[in-house]
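First, one chain by itself: the form predicted alone, in C-alpha cells.
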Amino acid sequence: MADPMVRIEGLGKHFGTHEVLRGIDLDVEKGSTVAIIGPSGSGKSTLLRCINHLEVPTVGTVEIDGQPLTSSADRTRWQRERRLNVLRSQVGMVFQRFNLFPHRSAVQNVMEGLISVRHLRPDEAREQAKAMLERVGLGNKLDSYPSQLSGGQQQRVAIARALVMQPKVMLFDEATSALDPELVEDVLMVMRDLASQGLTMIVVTHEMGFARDVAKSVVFMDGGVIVEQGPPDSIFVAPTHERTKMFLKKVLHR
C-alpha cells in the first residue's frame, strides 16, 4: 500500500508483566474504513489508544500521514510534546462513553476544542459547531444539555465534537456499545455517512453488520495479535483461521 494514512509497525504494549499487544503491524489506506473485531480482552481498545498515544506503546512505531508520533530527532521534552500534540490534533476519537461536559450545551461541547486548541473566536466557533451538529442530525438540539439528550444523541454530539477539529483519521472505540439497541442505528447511520464521504476511520466494533457492509478491511484480533485480516467477504464468508471461525460462529449464531 502506497502512502497509508496510518502505519503501525511492531507495536507492543505491556502493563507490568501483562503483554496486551504483541507485534501489531497494520496499514490503513487513506479514505478507507477498517473494522477491528474480536473477543473482549483481545487488545482492540488498547490498540486504538496507542495510535494517538493515550497509551504509550512499549515498543513499535505509529505514523499518521507519514509523520511518526515520536522521533529520535526530538531532543527535548518540549519538542516531543509539540510533535505529539500536532499529530494528535489530526486524530479524532470517539469512546464508548460520551465524555461530554454536563454543564455545557451540545453546541458548547462542540465549540470547546475550536476555542481552546484552535483559538477561534467564540462566534466563529459557534458557527462551525452549529454546522457540524446539523451534519449529524442535531441542528435542533444546539442548546440542549447532555441530560436532556438520549444516549444516541449524546454520542452524535461526541462525534461532532471530534469531527469539527477536521481530523485526518477518526477512531471509534465501540461507539455504540453503551447505547440501548433502538438508539444504535442512529449512530451507525452517521458513521456510514462518514465512511461514504471518504474519511479514514478505524472502528472497533461488535456490530458485525456494520463491519461487513461498510469496512473495506476487517481485522480480527485475539490475544494481543492480529489473527486474520482481509476484505469483509473474505473474513465473514471464508475465514481461514480456526480461531476466526469459532468467534464468528458465536457472534453470528451460525
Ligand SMILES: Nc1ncnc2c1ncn2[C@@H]1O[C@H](COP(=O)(O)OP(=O)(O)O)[C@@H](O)[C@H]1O
The other form holds:
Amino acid sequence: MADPMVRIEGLGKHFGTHEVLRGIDLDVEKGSTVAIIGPSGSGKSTLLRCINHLEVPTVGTVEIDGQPLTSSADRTRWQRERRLNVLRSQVGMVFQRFNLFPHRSAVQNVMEGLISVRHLRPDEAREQAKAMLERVGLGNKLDSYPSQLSGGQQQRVAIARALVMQPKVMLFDEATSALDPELVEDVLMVMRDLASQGLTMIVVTHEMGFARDVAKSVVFMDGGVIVEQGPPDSIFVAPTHERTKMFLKKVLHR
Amino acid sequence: MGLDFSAILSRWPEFWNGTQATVFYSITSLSLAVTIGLLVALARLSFIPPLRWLARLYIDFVRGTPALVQIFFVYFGLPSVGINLSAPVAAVIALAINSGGYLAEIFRGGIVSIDRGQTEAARSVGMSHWSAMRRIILPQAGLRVIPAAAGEFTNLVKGTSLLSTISVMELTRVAQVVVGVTFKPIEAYIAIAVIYFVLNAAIAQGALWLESYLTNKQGGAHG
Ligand SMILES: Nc1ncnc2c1ncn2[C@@H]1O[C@H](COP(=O)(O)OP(=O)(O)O)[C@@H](O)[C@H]1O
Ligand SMILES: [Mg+2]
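Let's see the other form, the form predicted together with the ligand, since the form predicted alone is already up.
Every component of the complex follows; first up is the chain already shown.
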C-alpha cells in the first residue's frame, strides 16, 4: 500500500505485567474506513488510544501521514509534548462516553480546539463551529449545554468537536454503545456520511451492519493481537480462524 | 445578676474597627492563600518528583503544626534571621501560609475528582497539559470545591483571632482591651462571638449563592 494515512508497526502495550497488546501491525489507507471488532477486553480501546498516544505504547511506532508520533530527535519532555500536541490535533477522537466539556455550550465545545490549539479569533472559531454543528444536524442547539442534550446529540457535538480541527484521521471508540437504541442511527448516519466523503476512519464498533456496509477492511482482535483482517465480505462471510467464527456467531445471532 | 450591654454598646466604634480589621485580614490572607493553595496543588500533581515532594512537605508541615506556632515563628522568629516584619504583614503571611496548606489539599482533591475523560478529550484535540488544566479542568474543579473552600475560609476568619497574641487590633484584641476598662467580659465576648458568627454565616450563604450562580452559568447540574 502506498503511503498509508496511519501506519502502526510492532506495537505492544503492557500495564505493569499485564500484556494488553502484542505485535500489532496495521496500515490504514488514505480515505478508507477500517472497522475493529472483537470481544470485550481484547484491547480495541487500548489500540485506539495508542494511536494518538493517550496511552503511550510500550514498544512499536505509530505514524500519521508519514509523521511519527515520537522521535528520537526530541530530547526534552517539552519537545516530545509539542510534537504530540501537533499530531493529536490532526487525529480526531470520539469516545464511548462522549466526554463533552460540561461547563461549555455545544458551540463552545466545538470552538475549544480552534481557540486554544489553532489560536483562531473567537468570532472566526464560532463561525466554523456553527457550520460544523449544522453539518451534524445540530444547528439549532448551538447554545445548549451538554446536560440539556440527548446522548445522540451529545455524541454528534463530540464528532463536530473533532471534525472542526480538520483531522487527517478520525478514531471512533464504540461511539454508539452508550446510546439508547433509537438514537444510534442518527450517529451512524453522520459516520456513514463522513466515510462516503473520503475521511480516513478507524472505528471500533459492535455495529456489525455498519462495519459490513462502510468499512473497506475489518480487523478482528482477540487477546491483544490481530487475529485476522480483510474486506468485510471475507471476514463476515468466510472467516478463516476459529475464534473469529465463534465471535461472529455470538454477535450476529443475538 | 443580669447582662448589661450598655458599656459595650457605647464602645461600638472600637468593635466596628475590630470587625473591619478582622474582615481585612481574612480577605487579604485568603487571596494569598488561594494563590498558594493552587500553586501547591499543581506542584503536588506535577510530573516533576522534587516539586511533588516539596509540596507534600509543605502541606504536611502546615497541617501538622499549630497555627499559633506558625504566627509566632513568622513574627517573633524571623527577625532573628534578619527578616523584620510588621505585625500586620507577619499576620497576613502567617495566615496565608497556614490556610494555603489546607486549600492545596482541597484543590488537589477537586482536580483529581474531575473525570479522566475530560483531560483525554482535551488532549485529543491537541491541547497542552496547561491549556487543558486551565480551560477544562480548573473551571470544573473550582465549582466543585466551593463548599470545602468556604469551610476553610470560615476557619481562616476564626483563625484571625490568634492575631490578638501579636497585638493586631482585630476583634478579639478589641474585646480584650474593652474588657480591661469596662470589666464586662461576658458581654464583650458574647458581642464578638455574635459578630464572628454573622461573618461566617455570610460566607456560608455567599458560597451557596456563588455555587448556584456558577452552576447555572455552566448550563445547570452536571457531574
Ligand atoms: N489503564 C489500564 N490499566 C490497567 N489495565 C488496563 C487499562 N486499560 C485497559 N486495561 C486492560 O487492558 C485490557 C484491554 O482493555 P481494552 O483495550 O479496554 O479492551 P476493549 O476495548 O477491547 O474492551 C483489559 O484487560 C483491561 O482490563
Ligand atoms: Mg473498549
